[in-house]
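Single chain ahead, written as structure tokens, the form predicted on its own.
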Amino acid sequence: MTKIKIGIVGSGGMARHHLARFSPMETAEVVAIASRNQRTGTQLAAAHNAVFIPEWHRLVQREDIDGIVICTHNDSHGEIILEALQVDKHVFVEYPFASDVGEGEAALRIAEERGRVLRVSHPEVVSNTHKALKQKIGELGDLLLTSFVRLTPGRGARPEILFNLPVSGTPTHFFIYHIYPIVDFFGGASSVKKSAVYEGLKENGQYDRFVNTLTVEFKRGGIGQWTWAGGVAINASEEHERYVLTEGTISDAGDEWHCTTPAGVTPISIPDSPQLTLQELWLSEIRDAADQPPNLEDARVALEAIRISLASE
């Protein structure tokens, strides 16, 4: 079987994560790694018998590469996706899809025109939990309200990334992985309202703590609300999620999800059947693309999600 040859852009934690997934696969071969950090890029390439290329433009143009995996800072995703698709490469990109809606729209259009696989790293497509929740939501009527709250006391392992508007955009965009699953459940928004507070905001765009909120009206009906706060005075992190529908409410309860209806409260059963990894799914889609148009639904949902997250800027 001919191996699918992969180039990786980036040499940080996510690049190492993808290399750990791709390296054991008999159907894939990582042939090149590009990074602006020459030290980590060279080390990573040497450890995986790959060629190191300082400039990602040169990696994308290589004729011996079938697919590009993008693991760079958020602000560069869209540019790399577009160049890769324009030279007929398949693309796997870390979320967020892009930091500009126009780039996301163009990427989706080019992928469709050229029959290229375009997958964003949202794991819901291979998540048993997400699939079970989606099925249960479909049984409970129309959406009234979905709400999400996350409060964190610290600044995380890499505050220079999250607490940095030029690099990662607003926290709303950084936490796009909290928006994507809800958009997959309920569709896109017809309107978006936002509020933001940044304490200790400096001229370079870095800050000390934040509160971001979003309220949307979905095109299908119902309201969605998200609240994120970081660097705040709270003993421990808190996260709460609710889906309120006409026939019942789904709530997270620690490690379990519960459904409340007039008949009572029941736990939602999550199957433990094995699923493909996102990397395995992407490779299978590349092989299938030779015979049929790729399924771009994931990219369409990711595009609707960034329409919401970027409205907070």
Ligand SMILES: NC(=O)c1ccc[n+]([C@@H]2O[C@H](COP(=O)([O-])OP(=O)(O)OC[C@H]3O[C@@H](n4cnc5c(N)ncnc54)[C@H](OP(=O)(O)O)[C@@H]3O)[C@@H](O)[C@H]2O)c1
Second form
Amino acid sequence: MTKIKIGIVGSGGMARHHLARFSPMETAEVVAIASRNQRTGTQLAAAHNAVFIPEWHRLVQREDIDGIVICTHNDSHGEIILEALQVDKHVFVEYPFASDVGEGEAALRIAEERGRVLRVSHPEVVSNTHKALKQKIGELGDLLLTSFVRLTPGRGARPEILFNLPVSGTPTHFFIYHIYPIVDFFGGASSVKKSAVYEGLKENGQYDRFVNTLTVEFKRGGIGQWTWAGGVAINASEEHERYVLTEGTISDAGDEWHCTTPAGVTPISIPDSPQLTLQELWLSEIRDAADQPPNLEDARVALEAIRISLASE
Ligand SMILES: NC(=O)c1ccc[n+]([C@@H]2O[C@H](COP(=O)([O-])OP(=O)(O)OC[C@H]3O[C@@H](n4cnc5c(N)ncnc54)[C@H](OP(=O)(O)O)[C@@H]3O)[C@@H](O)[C@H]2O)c1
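Next up, can you give the form predicted in complex with the named molecule of this protein, since the form predicted on its own came first?
First the chain shown before, then all remaining chains and molecules of the complex.
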């Protein structure tokens, strides 16, 4: 089988994460790595026997590459995707895949026109838990309310990047991975309201601590609420999630999910069948794209999630 040739943009945490998965695969070969960071870029390229290219435009234009994996900061994803799709590359991009709705729509349109795979790194598509929850939600009637709360203590490895409005967008944008699954369950929103507090906000858009809340009405009915607080004094990250539907409520309880109905409380069983990795899925979609148009449904859900995260600004 001919190997699918891959180019990676970025040489930070997620680039290393994807490389660790692609490198051992017999069906793929990482040909080149582009990053503006000469030190981490050359190290990573040498470790994986790949060519280092300082400038991502040159990587995207290479004719010996089938697919581009985009692992840069949020502010550059859209631009790199558009250029890659325009020269007929398949794309695998870290979320959020655009920082502008027009950019996201253009990416979907070009991917469709050119029959290219556009996969965003939302893992729900390969998650047994997400599939089991989606099925259970489908059995419990209409949505009344979904609520999600996340408290994050520290500021991560690169706080100047993450807690930075121009580079990463608002917390609703970089926490889009908590909006995406709920949009996959309940569809898009008809209205969005937001409130935000940023402490220590500087002129360059960096800040020390935030509280963001987001409330949406879904087009299909029901309310969604998300709350995020970051840089707060708690020991470890906390998350709480609820889906209140007309026939029952689903709640997270540690590592388990429970469903409460008038008949009582029952655990939701999650099958432990083997899951494809996102990287394996992307490679199989690239192979399939030779014979049939790629399925862009997941990218459409990702764009609906982006509409919510950006509408909240
Ligand atoms: N899927 C997940 O589970 C997950 C988890 C965390 C993050 N993410 C997402 O993954 C992306 C990368 O996060 P990360 O944690 O890997 O960040 P990171 O460690 O800071 O790495 C980002 C890399 O991209 C490079 N870069 C940034 N902008 C660039 C540009 N315009 N042109 C060329 N190179 C550029 C950076 O270079 P410098 O060293 O010069 O800055 C760095 O090498 C973000 O969008 C983030 O939201 C996803």
